[in-house]
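Coming up is one lone chain in structure tokens, specifically the form predicted alone.
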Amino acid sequence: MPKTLNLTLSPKQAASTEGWLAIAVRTLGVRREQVALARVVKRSVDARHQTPKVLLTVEIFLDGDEKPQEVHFDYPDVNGKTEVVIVGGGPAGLFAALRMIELGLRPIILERGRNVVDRRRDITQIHRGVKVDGESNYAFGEGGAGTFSDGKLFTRSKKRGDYNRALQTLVFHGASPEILYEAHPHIGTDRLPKIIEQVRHTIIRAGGQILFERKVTDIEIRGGKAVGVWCGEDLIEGAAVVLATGHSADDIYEMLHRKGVLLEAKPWAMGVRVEHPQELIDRIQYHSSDMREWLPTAAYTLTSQVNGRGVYSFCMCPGGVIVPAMTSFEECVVNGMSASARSSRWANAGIVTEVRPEDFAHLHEEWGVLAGLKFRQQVERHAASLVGGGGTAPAQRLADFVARRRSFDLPRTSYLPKAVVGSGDEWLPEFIAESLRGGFKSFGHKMKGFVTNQAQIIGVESRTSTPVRIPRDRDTLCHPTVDNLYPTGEGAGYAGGIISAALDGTRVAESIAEKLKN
């Protein structure tokens, strides 16, 4: 049996295998040559005290110990097997497809956007302020919104599925094994597209199908059952239909609503991106700028309550950049991402607050269950109209926003196409601006130096999740009024990131296989 050790080390000791292994060997009282295998199974940084520490959990296998078995993936040939239609090629749809193949089903993925190579070209056009392709952008395309948005893999929903197996699946397709033991695993937007390509190759080699630029325009329901979907004039049928459309597929919600398919309104969150110099965040978190030689780029997680409303950081991107995540130049939407090295001079995070049904009650009579969706659209379009659209985003120095002062200029920013001086009180609804202001004050007490005019807010961070949920049965995961329709992932309201969406897609695949077997 291997020996498991929990080590508390200096950053320098933990930085190399030989460094921590020497300490592990001394702790166990064995000789170095007796060690057949040593591996890290968990790594995190404890920066709560003046001198940060690295917490390592390691396994030491000595001569004679049975070595750990590698995780095995078997994707059999599913040509000619029962077909299932999957709408959306993001993590929920891709992981649903992989699991279906393992279970002997043939997935057909319909992705409205383009493959990752062509999608990258479309995103370049957004950065240049040239155009937004409504079907191929940061939200839509192969791999979903996460492909060009950082690749963070942390999730709190580990009870929903096999979290480690999901990570192993990504490693199998090219991700670094480090994601298996980091407390907050991260792939990086520079590496994730290649991994997504490998997933695509696995699906196709096994006999599955992925069709790009196939926008679903309708769903075919016969006798209360979903039997397929329409892409314009083409009907694609299957034994079940999986909706894995992502959080920005407004047209899908509107189509379902027109057809009388049951939907539910749900709360979500909106706010801004806040951007600091990364060196400042390093200094605040590590109490020194000298630790960066041995420690990862510093991150933070912040929460607060302001007048009974939650305010919190979302999708924090150390060493990252802010990106234009709109699906039209008539909208202003921002998000954040980091490359694998996290080497940008900036740090950014979404700072958002709860949005509740009472906040848009004036829209309920006209829009019903879609009122939240329409409210979000109005905020995004209002912000864009203030700065002329074209991907330009409004921004304000952070301390000025908190103090209700006008900003006359802005610090340098990572955001492209460009940011222009504005006032958060003009582009944000009053309840959001006031909640954020209170949240920033609280965060400034927790992280001394956080509220500074070296930082700026950039709007609008509005796609944290969807304002609409597509309901499903708790046990079968099937829609309660349309049989054979399986909502999944962020767009259906059941996930909040790459891994939680992947786990949810996997569960839906297993539920479909179980039903078809019976």
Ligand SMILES: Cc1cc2nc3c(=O)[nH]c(=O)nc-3n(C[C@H](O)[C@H](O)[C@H](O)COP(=O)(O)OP(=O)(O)OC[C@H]3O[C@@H](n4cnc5c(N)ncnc54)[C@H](O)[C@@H]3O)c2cc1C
Contents of the next structure:
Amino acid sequence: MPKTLNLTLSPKQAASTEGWLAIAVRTLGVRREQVALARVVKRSVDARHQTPKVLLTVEIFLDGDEKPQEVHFDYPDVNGKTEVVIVGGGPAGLFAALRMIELGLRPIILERGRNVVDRRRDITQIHRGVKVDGESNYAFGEGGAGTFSDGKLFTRSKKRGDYNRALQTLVFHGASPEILYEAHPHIGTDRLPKIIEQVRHTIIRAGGQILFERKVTDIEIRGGKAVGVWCGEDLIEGAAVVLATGHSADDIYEMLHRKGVLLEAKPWAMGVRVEHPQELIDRIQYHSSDMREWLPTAAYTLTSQVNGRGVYSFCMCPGGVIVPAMTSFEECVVNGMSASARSSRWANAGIVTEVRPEDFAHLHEEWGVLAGLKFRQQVERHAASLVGGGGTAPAQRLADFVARRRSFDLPRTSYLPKAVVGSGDEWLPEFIAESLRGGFKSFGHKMKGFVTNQAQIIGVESRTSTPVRIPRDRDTLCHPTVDNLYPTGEGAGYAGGIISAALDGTRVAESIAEKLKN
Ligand SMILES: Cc1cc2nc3c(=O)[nH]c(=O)nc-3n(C[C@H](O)[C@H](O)[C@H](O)COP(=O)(O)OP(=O)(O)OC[C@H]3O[C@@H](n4cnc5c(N)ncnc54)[C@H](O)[C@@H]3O)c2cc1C
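If the structure you just shared is the form predicted alone, then what does the corresponding form predicted together with the named molecule look like?
Okay, now the whole complex, with that chain kicking things off.
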């Protein structure tokens, strides 16, 4: 049995294996030569003190202790096995496919976008303000919205075992083993595409299929059962249909609504991205910028209540960039990402507030359950129209926004193609602008120096999750009125983020395997 130690260390002590191992060996009263293996199993930073501390949990294996087993995944040959159609190759769809293979089913993934290599070229065109390919962009394409992202791997899932297995699956496909013990693991946009490619190789090697540039336009329902999907003129049949289409596939919700498939409205959140100089966030969080030599790029999580409405930071990207995440140049949608080193000079985060069905009551009569979707589209299109589209985003200095002052210019930004000065009160609905203003004031009390004109808000952070849920039975995970139809992931309303979508896809695969067994 290894010895487990909890160590509270200075950032410098924790930064090198020799540094913490010397302390661990002394604490245990053993000699360095007796140590056969030493590994970190958990690492977090406690920055509440004037000098931040690093909390390490380490395992020390001495000579004679049994070593930990390497985690291995077995993906058997599924050629000729029962076929299941998966619509969407994001984390939910890919993890559903991997689990199906383990359980002896043959997944066929239909993905509207391109593979990661071609997709990168399409994304460059967006950054240059040239064009958005409606099928290949930050939201659509191999790996889904998670591929060109920060790759933060948080989840609120209570099932630790499932979470660890999802992380191990990523390590098996090339992610750094560090993600297994970091308190806030992340992969980075420079490494994610390679991992996604490896997942594709696993699926194809086992006999599964991934077809790109295959946009699903309809579902074939016979006798109350989903039996396949249409990609234009082609029908692709399967024993079950998994819908893993993410939160940007408005056409999928519209198609389901037209067919009379039951949908539900749900609350979600919208707001802006805020961008600060990273050095300022380091100084606020670590009480000095010198600590950066030993500590990770500083992050923050902020929450507040303003007039009964939650306002919170979302998807914070330390050392990252703000990206144009729209699926058309008629929309303005921003998000954030970072590379593995998190070394850009900026820190950004979504600052968003709850949006509830009563906020767009005027749209219910015309649009019914799709009213939230229409509201989101209207806000995104209004912002784009104010700045002329083309990927340009409206922006305002943060302290000016909070004080209701006009900004005359903007600080430098990571955002491409371009940010232009405007007023948050013009591009945001009033209730959102007011909630954000109250939230920022409260964040300024929690983090002294946060509300500054060195920072700016950029709009619009609108796709935090989906305004529509595709319902399913709690136990079988199947749609309640269309048999064999399995909605999953963020677009269906059951996940928010890469790992929770992956876990949800895994669960759906298990439910399908269970059903098809009987
Ligand atoms: C820039 C950015 C940064 C992000 N950073 C993080 C982060 O750091 N950590 C985190 O946890 N989350 C992050 N997210 C959110 C995360 O990416 C999503 O929560 C996650 O990808 C949802 O997974 P999903 O599989 O449910 O859907 P998606 O990833 O959206 O995948 C859906 C897939 O379905 C495909 N599709 C849609 N319609 C059709 C159709 N009709 N036919 C065929 N295919 C279709 C799409 O092309 C897409 O590939 C980020 C998102 C963005 C955009």
